[in-house]
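Below you'll find only one chain, the form predicted on its own, shown as structure tokens.
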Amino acid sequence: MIETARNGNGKDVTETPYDGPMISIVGLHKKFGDFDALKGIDLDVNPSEVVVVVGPSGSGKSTMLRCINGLEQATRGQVFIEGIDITHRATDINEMRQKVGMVFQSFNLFPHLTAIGNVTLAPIKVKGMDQEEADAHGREILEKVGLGDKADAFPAHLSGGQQQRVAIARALAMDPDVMLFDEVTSALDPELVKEVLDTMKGLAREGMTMVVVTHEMGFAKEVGDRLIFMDEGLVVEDGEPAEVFNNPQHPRTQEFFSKILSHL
């Protein structure tokens, strides 16, 4: 595929197909107000990667994803999609936004429509799909996350395990090249969280690219191609899951697998 960029003067640029990371972050700042949230992020991630991200609450784990698919502007430096600016003024986000899907802690379905109905939305909306084809891709897409049979029920009828999956089928009706994961299984029931990673598995299996902040350390063991951990805003340590869960570097790392894997 022919990819258009922008050089620095906002101007299109047609190069030949890209074959680079799928997201770069370079120099990634972000403050609210007086408070750093994001102080200095650094950060490739591969096509067909699954980068998990994990660390303390108020490590800006949340911030970063946030800013990879722009619902918070950077304060300062790039985050580049399949090589194309998003923090470039000239840069349409909204185009942009439907390269990268994103799923969050709480479901934000729609109570008052079906299952398809969430599902189809955005591409019809959107992308100007027409109903019939959105309504057959959307319940191709539910039966892979193992919801086809629930595709006219309402959310109010489904598990909060069930939303969760609708909400991830809701993504991928765009047809994302990167889905973005935070910690949509932090509001489930135990029994609820196995259901929606797997779902997760069968993504990364397909060879999706994904960033997913999670709590879910067996996930990461299991699926993760790396393990980011960060703190106070930084990325301390990015390696092989195994290699930072069994021989982390940073003092903080240790303490914080010190205390977390021990519950395992």
Given for the second form:
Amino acid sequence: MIETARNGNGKDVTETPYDGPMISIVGLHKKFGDFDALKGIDLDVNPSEVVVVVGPSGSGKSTMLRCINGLEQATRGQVFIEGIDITHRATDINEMRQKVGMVFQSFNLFPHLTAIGNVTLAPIKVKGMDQEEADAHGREILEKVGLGDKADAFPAHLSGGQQQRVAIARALAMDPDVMLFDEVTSALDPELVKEVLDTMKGLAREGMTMVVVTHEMGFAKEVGDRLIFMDEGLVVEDGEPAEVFNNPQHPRTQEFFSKILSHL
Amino acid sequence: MGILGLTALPVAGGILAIVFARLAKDRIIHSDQEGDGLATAGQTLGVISLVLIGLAAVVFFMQDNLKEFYEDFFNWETMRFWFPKLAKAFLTTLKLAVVSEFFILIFGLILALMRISRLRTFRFAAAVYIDVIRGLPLILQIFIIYFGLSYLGLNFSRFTAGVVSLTVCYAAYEAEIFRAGIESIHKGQMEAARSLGMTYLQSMRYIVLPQAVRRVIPPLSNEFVMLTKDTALVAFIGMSEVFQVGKEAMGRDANVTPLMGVAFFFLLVTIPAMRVVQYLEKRMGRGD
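Switching forms now, from the form predicted on its own to the form predicted in complex with its partner chain, please provide the structure.
Now the complete complex, all chains and molecules, led by this one.
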């Protein structure tokens, strides 16, 4: 599969509908100077699958996520999105990123634009959508995340939970095939976490392919199709969430869960 | 003795004015009433009174020299004759500053973008340019550029030569301001823009620059004030802006008054400009 995908850079793929994994990570290494952040990740994510990634801080979860849309460049190994190798020089990364939405821990909303401005900018500038169409589309999405009435508000006038939902809407406005969530509730006040998680649950129900780095174990259990535990740059455990929770195989997974579960 | 008697009045008046102003201000602050401006005016008057005392002292001690000084610096005959000519020359000064600033902003922004580019050649070229220019006195650059241009066979008018030298110099300074502004924008902004599929230049143009430019308006305005003052250096390549005209007038009439006129025109622009800068800084500081 990997061989055909590597050759099928664009044209071959469009002729026969692609039916492999949505994301395929092969032997992914990432070094920051002397530090090995990722030491060989292999992972496939199938369409409509919700993969939850957990692990101690510094285990490489965010780095892996950022490699999936090319915000970090792999030191070695490949990342395929719908069969196209995004680490290949000839691949247009800007085009690939349109398929991969990303939501950040710190929201990163554009503070000089209103909510609707945040949501419509990329469709207009990248997809060439006209203003009216983008506006209608954008308002629809804001409505979907429960912020139809906040379209004209600036980010500074929104709560953290609202800002994060605008950020989700902004990513959705590009009609991505995959959504990446990088600890999106970690910077939120506890009472605002639920509204963001509910929005994500809604997306999962609609069949969106999602990779979710999070510390929310409840979300992992309820929404995740798969749970991945990472430690020191490697995938240590990969299985059904309930299975991994109740019966972790690896000692480091056991230790991690015993630590956080004793908190709950 | 007469002087002392005259002095006692402003001393009493001045001190009283300051005391009253303070009281008024406190009262306004505590009871939220209007009238802050009046209180400030009282305070200012008090300060002026004290300055008058200083002047009285000067008059007392320098009675002989004073008349001469006055004749030389504030000769109304001379002023009346030169004032319109200075006013006209000052318009040239302003035109020089504004036209230069236009090119400085464009060139400065390009330099800043080169300075932070991922391409080493760009980064290196911009860094060398900025270092060399910032390491040289402006007056030296003006001479080198003026004579250099004529050797290149470019017969620029003095005005154009002035614009070119001011642009070459100030662009280096403003590039550093732009760069600081761009680098002060959290890198998450660029990442969010890129993650949506925007190119580097699109992200710069629609996300980073609008925020960065807003942030550097106060320091850029400050640069503009300095630029306006530094236009006087262009006089040395014979451009008849306000300083050059004032200097010639001084030579012709053997009198310093025209230079006081020049000073008047500069302050007319620079003081309000500095107030505006301060206002902008204050507003930004409030966290807009």
